[in-house]
Amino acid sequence: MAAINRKFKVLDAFYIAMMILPILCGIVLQVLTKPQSEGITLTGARIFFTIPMPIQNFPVTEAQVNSAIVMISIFFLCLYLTHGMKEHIELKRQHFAELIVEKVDALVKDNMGEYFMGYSAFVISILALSAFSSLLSLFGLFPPTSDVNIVGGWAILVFFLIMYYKLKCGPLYYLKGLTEPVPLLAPINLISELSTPISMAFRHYGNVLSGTVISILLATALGGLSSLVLGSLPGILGDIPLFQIGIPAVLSIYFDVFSGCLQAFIFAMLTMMNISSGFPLEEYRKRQLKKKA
């Protein structure tokens, strides 16, 4: 029994270490590769290296590397939460894991219906990936959600799912839906269809990026205010960043934590609503009954 408990604790420690290690590696990579700069610098994701490809070279960027960091950390977090899970709850983490599953199942059921209950894993994956990607900025790392290419990829994946369910009743039924309520609106309806992934991507990307920009500008402005107020004092007193103590941290609670988690929730909600609302469930069931008959 002691050997089993020791093995259990060692495996727990390994999972926790593997949750933290990718973030530490990202911080080390940031320190070693980011060039020194003075003043305000607002740039996109840095390109680490480029892989030659036949049609177009494939750049490996900071956003892609940080996305991999988030996915590895989430993977080992899931392993940690489910480690030692039993029919009768013995660990507090199992309470937390089951609470997450129950809340996400309820969210999917309320917004998508019973037919889409299998999408709970997909929805929690979007929520976790988006939220943790935005929270990387707390560690001084570039948040992948500040790169439109990353969020755009998520939106395109969701768009494929939306189109898959809209075409479940056949392409003719879908094309007929574009002509409603009048055929003259077909071009506008088509543009509305194609604009879905664009609006989802830019809404998420724009909100996260704007929060990062505002945080940097406010922190820099507070540093300038500190120099203006205390700059005339002699010695080290004039270098104290008085107004940068505490205030940027409070702002970060909103722009990095609250706003990042809120945008993750909104993206997940839009995903559920667009997939379920575009699926003609009643018509699909009628067609299935006709096929059986």
Given for the second form:
Amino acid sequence: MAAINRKFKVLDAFYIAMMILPILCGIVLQVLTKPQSEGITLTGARIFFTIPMPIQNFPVTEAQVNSAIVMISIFFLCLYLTHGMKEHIELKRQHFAELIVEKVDALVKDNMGEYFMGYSAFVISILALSAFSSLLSLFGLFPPTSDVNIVGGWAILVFFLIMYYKLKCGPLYYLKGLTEPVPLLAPINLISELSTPISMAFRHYGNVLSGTVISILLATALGGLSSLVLGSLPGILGDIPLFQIGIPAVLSIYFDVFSGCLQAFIFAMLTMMNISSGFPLEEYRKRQLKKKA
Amino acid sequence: MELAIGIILGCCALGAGMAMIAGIGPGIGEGNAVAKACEAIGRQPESKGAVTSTMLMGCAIAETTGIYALVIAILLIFVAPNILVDILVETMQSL
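Alternate state requested, the form predicted in complex with the partner chain (shown: the form predicted on its own):
What follows is the whole complex; the chain from before opens it.
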């Protein structure tokens, strides 16, 4: 018995190490490859290398690498939370894992209905990926959610799901739905269909990016202010970053922690609402009954 | 040449400033939403949790147009001038 317990602890340590290791690798990569620059600059995701492809070259950027880091971390976090589960609860982390699953199931049931209960896994994975990606900026890494390509990819994935459920009653039923309330409005309805993924992607990416930009602008302004106030002092006294102490951290709590988690939640909520509201459930049930009869 | 680059930079800055006029709308809208949420909590303090979460959700969606404007302003300030000046230099060289 003791041997089994010890083996589990070794496994725990391995999972925790594998959670932290990708983030450390990301920080090391950042330190090694980031070019030295004077002052604070605003750049997009840096391109590590490009893979030549037939139609267009495929650049591997910081955003992709960092989102892979987040994925590996979340994978081992899930393994850590769920391994060693028993019917009779012994470990604290099992309570935590069950709490998460129950909350997400309740959320999906409230917002999507019984039919979509299988989507709770998809919703929690998109929620966790988005939230942890935004929180990655706490480690000083580039948050993948402030790159439109990453968030746009998720939004396109959600768009395909929405279209799948909209077309489930047949393409004719969907085309008829486009011409409501009057056929004249069909182009506008089509635009509003296509604008869903763009709106979702830009909402999330714009929020995270604006937080980054405002933080950088504020850091620059505070640096200028402290050099203005203390700059005339001689020697090392003139270099004290008086105003940069503490003030950016307060903003970081709002922009990185609160805004990142809120945007992740909103992305997941919109995913749920768009998928479930696009699916004409009653019509589908009617058709199923007709088919059986 | 200098005049053309100056016009490009100036117009990019002007455009960014004008794009941010869109910030008025979300400001008014979110203010309304929060005011109504405060009223609702004042009337029914026991529904504070539900009202707060709904309000945050609604605020984030009302924010969308402001965020679009902000993205456009950021692109106009940090991205557009470089691209436009590059295009200008290339066309001047080809002439």
